[in-house]
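Form predicted alone, single chain, as structure tokens, below.
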Amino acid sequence: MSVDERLNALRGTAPRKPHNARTLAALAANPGCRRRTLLDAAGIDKGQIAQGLGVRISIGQMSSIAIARGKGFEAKVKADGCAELLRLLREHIGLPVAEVHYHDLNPADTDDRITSRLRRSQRALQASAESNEPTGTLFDHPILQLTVNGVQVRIEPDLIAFKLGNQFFIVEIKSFAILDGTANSGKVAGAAQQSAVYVLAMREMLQTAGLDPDMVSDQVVLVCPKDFSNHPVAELLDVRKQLATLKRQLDRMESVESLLRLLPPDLSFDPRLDAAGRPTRDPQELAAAVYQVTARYSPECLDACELGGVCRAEASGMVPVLGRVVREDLGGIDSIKEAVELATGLREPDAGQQQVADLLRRAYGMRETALGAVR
């Protein structure tokens, strides 16, 4: 059995979700966590797995009335064949765009199936690249396709790569709002390691070609709306340290076909969709399959996976639930009940645990001084 059609067991009869760069960059920041390795590999939908296991989430949650905002800001700036996404070109950003050609990756009156379409999105990017058009080109809609754990990934942003001269610009269209000339720092953060994502795609599907990987351009076009108004703006991101980052994480991971050694051959995470999407696999049953493969769990995956509740119950009492610094400080060491009792002296450390004993000894005598300091 391939690798593919392995993934597509452990899936089951559940649609397939794809990738985005929410996800992919999600993933790479926690590159050791094998369990969602494998069920993003898979194209598992792990709020679905939640749902069937009775945890809430709120990775992803939206209101409508942020999704509509969202969208009708986006068919703003793309309206008229990106006519108010030219202006930003030129009065922000500062780019020599005297007219641009539009094109659209994703027409309704084509194949719209994600091969197709990323078929598509190659020749007409690298056909770009090739051509010495000073005329700038806007391309909407592209999918894109990174190699994550050794499998091909396909990506379906809702961005624009647009090409002036020998450069390509990814541009990223956002809701949340520069206030003042200020937006929010961990909005601003995720939209850069999300676009990194973009890039490095990019890049990748260029140097597959025998192009210039550098001819996509590490500074990203980042729209916003403009204080409280849909009025929108655009500035330059930097995202050279994410794009670092990001391939550093990605080149530490496990190849899923490894991991899927170690399986046994039979498991498979499908929850058992009802008609109206709702899983009906026993949750005993759906807990045992998920657990077979270990998850690396820290606080930070509440915010960032849909199993992050499902994690910690499973962490419950163990050193990753006090994150991931301390869970480093104090490798070799399982449990917080452990950890306290080689503080306190109830419990003798063990071949190779002598300099963290030491390390939590001097810090409980730390808080017994600064506890009696105040008594």
Given for the second form:
Amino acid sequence: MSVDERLNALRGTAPRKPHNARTLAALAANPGCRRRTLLDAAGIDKGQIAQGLGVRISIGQMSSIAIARGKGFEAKVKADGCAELLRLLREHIGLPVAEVHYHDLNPADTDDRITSRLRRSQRALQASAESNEPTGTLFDHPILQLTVNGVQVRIEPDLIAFKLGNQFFIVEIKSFAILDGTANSGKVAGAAQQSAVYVLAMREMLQTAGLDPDMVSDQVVLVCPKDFSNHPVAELLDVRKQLATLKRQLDRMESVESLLRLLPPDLSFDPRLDAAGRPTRDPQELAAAVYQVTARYSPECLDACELGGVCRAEASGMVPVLGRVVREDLGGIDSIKEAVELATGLREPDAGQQQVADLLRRAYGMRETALGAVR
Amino acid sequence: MTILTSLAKALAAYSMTPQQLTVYRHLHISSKPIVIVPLTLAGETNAPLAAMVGPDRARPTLIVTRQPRNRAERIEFAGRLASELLFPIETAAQQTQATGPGPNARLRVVDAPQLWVPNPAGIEFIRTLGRMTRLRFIEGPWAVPKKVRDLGIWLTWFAEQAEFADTGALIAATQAIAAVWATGQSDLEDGNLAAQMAWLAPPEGMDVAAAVSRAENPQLCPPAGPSTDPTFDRLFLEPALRDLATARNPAAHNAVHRRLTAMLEEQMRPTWELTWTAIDLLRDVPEAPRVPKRWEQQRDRFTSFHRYVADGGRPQAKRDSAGRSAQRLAELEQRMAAFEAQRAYDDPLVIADHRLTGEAFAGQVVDVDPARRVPGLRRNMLRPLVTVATGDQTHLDVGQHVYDPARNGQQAVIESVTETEDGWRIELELHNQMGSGLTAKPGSVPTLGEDVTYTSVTETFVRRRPWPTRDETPWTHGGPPPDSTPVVEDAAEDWS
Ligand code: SF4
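Show the other one: the form predicted in complex with the partner chain, since we just had the form predicted alone.
Let us now look at the entire complex, which starts with that chain.
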């Protein structure tokens, strides 16, 4: 069986869930997690798996009110062939754009398959990269492709690629505000990480086509509402650092092919959905399949991965559930029970644990004295 | 975080009971705290939706906007919040006392207001609401009521105060709780007030595990805000807002508004209760000895800012000038260092942290020469020698200054460090706080066999050169800043 066939077999009958920049950025944030690597590569809907295991999912939920507002804002920026966006590029970013072509790469209809859209996007972007026409071009909603874990992943970013001269810029429209020139740092960091995925994907595409990947700028145009209003502002966002991190993490990731070699050939994560889309597979059986692939839980998973609750329950009683800092402090100790027993002297440390055990025992003694005095 | 914190978390998780991280509470708790539980409308920048506010747990004031997207309604919301907050601020400011006897005494308020929000996002709400309202004009075409602008100035001040480690002005309940107790879950989970409180005060008859699981279900425990639960938005809020917008007559509008108010109250009430429970729990922890002094300084700051506002002081600028940023940064560092030292001096568990990192040691006095004198420039000086036997491995070395928390930070210099069979012997020369004579004041020199602790952490801050005043800002920092005066664009700023 080819890698693709095996991945399809893992998914079974469930519909494929494509990657997006958010999932790719999250994957790169926990590159050591084989479970996520594999499930994502197979296009498995991790939310469905969590549901099949009866675990609540907290991520990926967005308020319908916020979505409506975000859509309204995007529509405003893109209205009349992106007239407002052009003004921003000219006035806020200082790009000398006189007029532009607008190239709509949105799906033509509901039957428009992603593969044909990908081909169309590639053709349009490549043609534009090869020409040296001075007028700018806006590409709305291109489909991109990136190699992750040795497999090609298609991404469908909500973005505009803008070409001026021989430079491509990624334009991201976000609905968080820039207030007095600064925005919520967490949200900006998230946007920068996602943009880095797009920049990398576009560079890969140009390179595959034998063109210069550096045509894609590592400065990304971020369009956000200004202050408390609905009026857009544009800022340049430098994503060089995020690009470097992303590249390093993608390089470090194991190939899906080698991961598959470790797993039994008949493994399947199919939740066996019924006609109403409800999982019917025995939860224990599904859980057993999921546990076959090792995870690497940290509390950050709760905000980044649909399986957060599942992996947290699995890791219950282990040191990583207490957070990264604790895991570092208690390096070499796996379970919480072990840590407590080392601290209270009920257990002898293993070879590599001597130092941390000494520290724990002293700390425990100090705790007892300090708290005992007031008890 | 330190090994002691990590250990406490492990112990908490293992025993399924919270573990104290400090012996004392290092935060002043007002006898009349004011709690604010805000909610905002998703997708907008700090669009106030509702708030539950007040100093009385049993009788919160409920403020619900009649139309969160409408500018006039937002000003109305700010006005109602102003009525709630400016009154206690004014009342506190009216009651003053002299800082001491004599002609140089200043006036200081007897008590200062203390605001509580559920979490750090609540502090962000306060800051942003302050920014939204302080730059408004109080006359002309864009005029807002004066109290709205004054609220903005005050909220900005409270939010600025909240950046200081030692603050007592505006407090996030999750952070105050986390400073005293470790739960058996990660910091990330502790950021959810309900999940954190599930460890400390689980509902009657429920064990911690069941309480935590319940707390993580937003249908049972609504989020502590200001963001609302997306499911609540979809099922209840969005339809209600739609009905509000389409209500044809005042009666229909009022009916929808009553429905909206009731559902929002239901979302805020659990958080309101949890915040008060958190305050009560903290109040029961004994207060550290140096807390009253810090609170006195906080009262001074309140007093002087109140005077500034009363004298018609301008609203804070949108962004700090270079000079002011540098000054603020220095103040942040200074207050943080002092706070850290004071906590260490007050609290055996905090000093234990320093012992584990080698910045402090504890042991027994095994030798002492209380009358030792050394020749000084003009006369002999009293310099007792104390030798301490300790099992603590320190990074401290000969020549290093250390301080005795039990003797108000009495200074000593390490004369020698010798390794012994079961630890170290550290010889110290005492330098001050023994009175002015050539014999030490009683009790000022440790005695043989006494348990002592010394640390390199110090409360006395080495003052740097004073910062230039505003008008003396050097050109390297942009020269004297232009007067920050709100301009018409600020007053007319769009809120949509
Ligand atoms: S939640 Fe589980 S599967 Fe997802 S990234 Fe974390 S460890 Fe991996």
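Residue numbers count along the first chain shown, from 1. Just so it is clear, the model here is predicted, and its values are computed rather than measured. We call the rigid core whatever largest set of C-alpha positions still superposes within 1.5 Å between the two forms.
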For K17, is the CA shift between the two forms at least 2 Å following rigid-core superposition?
-> no
After the core is overlaid between the two forms, has the C-alpha of I333 moved by 2 angstroms or more?
-> yes
